[in-house]
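There is one chain below, alone, in structure tokens, taken in the form predicted on its own.
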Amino acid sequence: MAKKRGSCDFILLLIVLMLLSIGLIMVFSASSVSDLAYQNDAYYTFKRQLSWSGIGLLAMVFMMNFDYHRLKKFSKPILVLSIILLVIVLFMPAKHNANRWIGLGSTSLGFQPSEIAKFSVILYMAASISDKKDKIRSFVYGVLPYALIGGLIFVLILIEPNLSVAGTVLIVVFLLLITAGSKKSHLTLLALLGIAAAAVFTLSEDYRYKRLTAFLDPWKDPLGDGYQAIQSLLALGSGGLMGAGLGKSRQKFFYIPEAQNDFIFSIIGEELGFFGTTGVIFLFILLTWRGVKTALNAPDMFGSLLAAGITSLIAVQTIINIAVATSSMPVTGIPLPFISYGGSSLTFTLAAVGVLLNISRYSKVDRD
């Protein structure tokens, strides 16, 4: 019988609300100039992000009060649904040379199936592994099925194309297998195959190869493939310790593409400085810590794996986004959780946090 639930992890909830508040402020700051120029409304993007935040918070509250044990029976249907949606999106009208949205483009009426897919893989693996238990030590029964499912989701998202999100799915699958206790030899094999696949997919497309070479030396092509990395570094560097001040970014004046999305961390660095970016990173570290604590104290294996998967997903996306902004890895499109502009990402991330908070309500020990 499931442990009687108590109150949720208030510290985790507070961290998420703080990050969401920072995100709303920074989305407005980063987008207001371009919105005024192109939409004749400085609040255009902010109002949409605010609306999605409201929807996301409602989803979070609902999932926080929906017994996570009941999610187990929906794991297979949600996974199948996500795969169907990933196929459907390939036949939708392309936007910016990609088929990532179902609905009216990237407006408030559209969503990205990849966001559902990320959670569906975590939910399915948590449910399946908790039933198999010791079979996770077997390669055929405990590793291969999840590698195949992760690989299928990877390929479907890659076709959109969206290598960064596809790669994120594989990383989370790998981390869940580690958490579940897979053999080191099996994990090593998967890691080697993953590295080989990453190399093949990176070199197979000219634009991906150019991003790699631009990462190694962005100043070799400052107005081409190295442009985004250079402008991001200029924003971070000009912020100094204290920053130029909230709303006083210069790079958002049409220098950094997607300033409110993929490179919002750079705008934070320019306006709030080293202390501002350090504060944001610290909040994400605290969030990861509380997520891991929830996973360790979950009353059952299903809850533990589900919490670990959700926490891993948020942490991996955060690391990739910040690494791109600081030119620590090639430029790729991953939003900063809770902070970057984007309705689908924000809504599904908040809903996933709701599940995490729900699991924390069944903690085996008192929270401090």
The other form holds:
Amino acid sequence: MAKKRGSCDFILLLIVLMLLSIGLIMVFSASSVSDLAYQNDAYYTFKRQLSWSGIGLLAMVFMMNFDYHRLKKFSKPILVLSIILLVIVLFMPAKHNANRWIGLGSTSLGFQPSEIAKFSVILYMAASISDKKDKIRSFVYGVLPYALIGGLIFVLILIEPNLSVAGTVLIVVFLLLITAGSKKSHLTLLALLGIAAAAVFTLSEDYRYKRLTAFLDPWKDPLGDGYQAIQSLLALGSGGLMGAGLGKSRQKFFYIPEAQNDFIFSIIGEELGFFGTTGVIFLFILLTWRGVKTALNAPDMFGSLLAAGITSLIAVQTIINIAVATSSMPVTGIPLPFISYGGSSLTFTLAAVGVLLNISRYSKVDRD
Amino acid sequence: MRGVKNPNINLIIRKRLVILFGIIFFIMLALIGRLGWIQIVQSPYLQKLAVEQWTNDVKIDAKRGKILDRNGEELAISASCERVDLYMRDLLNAEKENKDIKKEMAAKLSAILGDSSDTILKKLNATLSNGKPMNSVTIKRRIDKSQADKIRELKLPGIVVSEDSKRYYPNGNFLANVLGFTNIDGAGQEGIELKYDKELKGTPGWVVMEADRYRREMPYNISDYKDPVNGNDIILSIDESIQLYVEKAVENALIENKAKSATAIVMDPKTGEILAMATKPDFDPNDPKKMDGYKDVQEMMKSWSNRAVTFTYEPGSVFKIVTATAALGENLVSDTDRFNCPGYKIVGGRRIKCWKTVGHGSQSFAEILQNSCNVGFMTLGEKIGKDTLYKYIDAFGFSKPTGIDVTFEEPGYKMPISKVGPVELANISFGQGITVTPIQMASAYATIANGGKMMEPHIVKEIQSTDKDGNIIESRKIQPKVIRQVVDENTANKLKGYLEGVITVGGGHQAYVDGYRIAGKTGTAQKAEGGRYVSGKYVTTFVGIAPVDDPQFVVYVSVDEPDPSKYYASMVVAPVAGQIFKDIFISRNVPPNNDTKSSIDIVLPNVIGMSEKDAINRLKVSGFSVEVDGTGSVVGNTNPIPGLSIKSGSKVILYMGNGQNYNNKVIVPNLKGLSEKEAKELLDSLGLKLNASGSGFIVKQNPDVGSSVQKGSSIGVVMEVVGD
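Given the form predicted on its own above, what does the protein look like in the form predicted together with its partner chain?
Up next: the whole complex, starting with the chain shown before.
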């Protein structure tokens, strides 16, 4: 079954390196002002992001050369491990009123088990579905186990609480089921169930409903629920077509808090304009295309599903992040892959891309 | 192919993968579309909002122009200082980060401003009536630069330090009712400050600075800046030194006469320029709302009023020049005409009294002016008729504002001509039944002084624009404006001559200044309240013109409600005007006229019987030069004889003797026109006694001037109230 290994998808690699570079530059631009004010060091965040990028790239290169087929046998242990970690994290000291982090030695360094969980679900499903093959068409064997596992992880992450990551996991599980070939009727049922649950969840609390619909008219409460959406729109809007110029953002002067994190896309829009934002989206489209291509050309179903899962995860996070920045959906904290500041997220994403690149090395057809 | 029922799962996966990519691609394209909407279509609007958020428009107040007197003396200046304001939104944002920020800020500001920390905290917590926080609050105004700089350094959220200015009147009450004052924002509220507010205030400039979320400056360049344009300087026609004398004189008049108020105007009749304008009681424009000495706010606010233009009253005899001008101008009177005054006149079946109830007897036109005989003027008025008299009243500009460039000028009142019957005509002829303002009265006399040509009174001489460094860029001089020729020059000069007689021999004698030719007229009018004349309430007025041969000054003085025990204008205001004239002549170096200098002859005091040393001292005090003849311990005789009027500086020879056979003869000096006190002093210096009867001023004396009498004799005098 093991084929001869070729070279990896260089276009994909190039896209990832470009996004990573854009991320480093923009993280520096977005964070230097508040770092200077709060950390007394304009390079505080930048230096950390640089280190994480290094670690991430090492992880990527390692995974690039690690035969993905060997991952299959780790899929169950990794899933169990991540579920255990998701339980452990609930007992860790809270940070910003949430139990999302497991400290590694010093409290400033740490990782989020939910990051591992995202990938472990993908790995598990790819491995499990590829073994079941046609049984995916059955509800009991093909849909229910994954819905339950996805639901378990969703709940564990939700009670941290981290609704946005939990939701991302569900979406990716759903997308993998689509890709894997589940019956349309089953998928529709799942989708309806999910929508109904979301609706009940949203409408059960008034404040939730308010918060979730704030993006429709953020100016209703400009200093409260609408604040972030407004500030993001002001950043994008004031950037216009050409942008204010690299480093010239005004919104990063505390108007957008922690601009290097989830709202970095707004700062890109402010400094680099419509051309900058469109450029970044095109890179993600290209990345998605290369990911899908890798999935299509993968030598086996496991490779296909794994590539599809990783690509979907990156695409979903990208879409959610940009949709939030453009006030197209309620504000949630999803980082922009490769670009937003964040250690564990970046490292795991790069490691996943390494897996993707590894799959591309086993492509059935010649790369174009 | 495994058949339809069990389709190739790999094919499904491939199909689904393409669909998945299609969905993702479509969503990302949609996001690009959304970005285009935000970044291209809505960009201008969002950018405007963003700029509003980033920028602080800081207004820079223009420096208010100065007010100067005609010689450039500063009367009102603006000192620059600063103010601290709070923009609440920024503080509320900052409070989200730091709950105790208000307390911390209040403590820091309190340490710099000196206000209690509680007071400041209250301002930081200020709310609108609906309980929501205010948009902005003024923390403190008019702080000095060092305080402002310290606050700037703190970079507190929402705190904006900007320029402020403080109006300062270096001379306090001086000219207050003319200058007016400004409110805390530097806007004129009264007087020149209000009338010329547009000129004085200038155009504010602004700076647009970029600020971060907590209103701290961003490291970008100032995005926009506009210099303020300083206000123009106003140069008044007021002469500070004359104003000073006038204020002193008016203040004294107010106090001495226990009066309600006193007002004076000095005007240049040739140009209409106001050289001085004073009202007492007044106020301190540096602190116009101080309640000290006032019963209530209304009374305090009344002190702001410039009574020279707001006080309307029945003028009484000073108004007689209008009747006189009409009579002369229409050739209705000649020097041969006689006017008989039995003390009253029957008009329209009513008996209207002259102020001198015993009557003035038969008088010429000049004499009815000198005596201010009401019967004489009623007779004239009858002759002139109401139409012609009204023509002259209008020509002099009564019952209309003069157009002087101060605020709140009153027009005065004259009854409609249709309602004027014989009684009303008679009253108006001697200045009752019509109301005027001081400035109208002064203008009327200025018209006579200026050969019948009426000039518009004005108080601003020049308006200067200055640049940032105070250099004059542009200067606009206000040109004198002729209103009209009220009467021909001959008539005016003739009347002026008659008015000179009022000073030299008539009721205005107390306004006389040795060596100068002054024309003028007094007036005492009973005040009407609620349509009835009130006893014990008078307004006394004097208006004078000097020098008669080339009039340069018109002096108007009025005292409202003087002590009723001595209320005649001749006694109340004529001396005040005399003092003002004297001060003006000195300060403006107007030389005395030698033709009239005979009158500065001095009565030689009696030094006979004194020791040589005492006698010499006494004579030197009076300005005589002394020559001593013979030896002896006491002065036995002098040449000339005591009591003779001789020129100041003349030589007096003292004949010394042993004190046995000295001269006892003294010459009786002229006492006419003197007050009892003055006559007593003069006779004392000669060793004579005074035996006075009546009150007022001396009109008769016995023995007559030049008689030789024994030292120690009594001189009998009769006194009368002269003129009104």
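What you see is a predicted model, and the numbers here were worked out from it, not measured in a lab. Positions refer to the first chain, counted from 1. Note that the rigid core is defined as the largest set of C-alphas that superpose within 1.5 Å between two forms.
- The Cα shift for K183 between these two forms, taken after rigid core superposition, is smaller than 2 angstroms.
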